[in-house]
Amino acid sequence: MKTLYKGLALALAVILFASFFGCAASKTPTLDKIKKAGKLVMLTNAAFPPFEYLGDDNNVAGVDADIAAAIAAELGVKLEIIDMDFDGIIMAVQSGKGDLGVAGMTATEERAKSVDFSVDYVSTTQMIIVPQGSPIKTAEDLSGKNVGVQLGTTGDLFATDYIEGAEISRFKTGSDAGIALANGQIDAIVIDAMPADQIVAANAGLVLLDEPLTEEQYAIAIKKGNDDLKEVVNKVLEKLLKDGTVDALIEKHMAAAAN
């Protein structure tokens, strides 16, 4: 009987060993899948200039699109961009709808529970936009006011968590919030610094307050476990940061998005 049990145990161990390594072998590395498909899929929200916006040809342009194109070139594949609502990007990256979430996205601890992030590539702040002549001068003055934000952004999170007594109006895009503020439908906007500059430039009568509300860093969202892709993304970002390309792209697209 002991011999029989030993034989059964050995057979079971062999089956489990084969099953484990068979499953491991069937998991194709992310880069292999991307190269086989011939494309890198970027998820974004094209309403956040200068990082993403619709160009004159109605295609997505911006700092992030150019960075993603550089990553795709490094992999030897074409870039495909999917434009979607910002607040759905993290879940879409998780589910594999796209390879990268590149959308002027702040790397927060909460988001990092759901996705991995690349190295930081832009430092920014949250800012306040108000109409000229507004009594709002500081963040404290936003209490009791109607504050516009872009849905799902860190501006939304800041306004919700830290501005007591404010009514929060959530818009799909920062541009929509800008129009609402210019039309007197809301009292102020909380949004990232560079898109804030674009909103003020596009809407006469709006001004930017001097006081920054936060310090943040943008990074690229990657599905957890896709370490081979993350390694390439970081390699490309570090090169673009070192040679000044990221700064040049910001300057280029600030000008282009303003036209």
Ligand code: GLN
Given for the second form:
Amino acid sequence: MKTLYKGLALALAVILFASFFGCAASKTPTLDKIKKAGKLVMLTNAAFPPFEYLGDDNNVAGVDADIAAAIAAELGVKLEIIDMDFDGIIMAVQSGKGDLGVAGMTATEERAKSVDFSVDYVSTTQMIIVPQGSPIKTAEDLSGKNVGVQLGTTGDLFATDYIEGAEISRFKTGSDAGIALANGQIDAIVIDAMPADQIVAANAGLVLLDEPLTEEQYAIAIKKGNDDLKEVVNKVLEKLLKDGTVDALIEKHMAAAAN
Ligand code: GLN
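Now that the form predicted on its own has been shown, please provide the structure of the form predicted in complex with glutamine.
Time for the whole complex; same chain goes first.
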């Protein structure tokens, strides 16, 4: 009898111990870490207006910077922004170089294998930019042409997968592609709709075709397992979507970035 009690007591102790530490371990400490550091680190590529661009003071401005600032404010920390190549952002989120990838980033199934995504905050499409008077009138006409895209983006994927016999020129930024198109080095650009408007506004002699090519949604990339951070990000995004702030920010930065 005695040994049975001892055995039960031991089993109970093991269960209590395991559940205590099990609970502690399953609670992701990301928020604690961010609060301790006093800063939320956003990773982006600041050449994608109106979502991110360099403002007059050379600081990163844009819809995404404002959204990230609202998340930082909710956490009571300051926002730090790291400007890097777009095609390195997913890996940098995975390795913990920053807390959030906020870069007009389309939530794709492929990327979702590497990172978690917040709720969607923008619905958009890929568009085609051509020089005025170009013989390219539809996506079909792109076949066999030299098409500029931004490296590692959904525009790159679309052009690579769906345009037959196209030569793809991959640029670091959409702005670089815009300059190459204006200079006649390429025949067209495939890029997200709102940045496409900005490229057309910034370069004389370019026009947008009105055929939407894809359906995609932007979301914020978060390291897998950082569920406590994701919860706060979603809460802030849902509020900014509901009260019209996201729309207002797009309008404001479409106008500001075009100057
Ligand atoms: N939305 C596109 C993508 O996710 C482009 C993003 C960007 O260039 N910043 O690939």
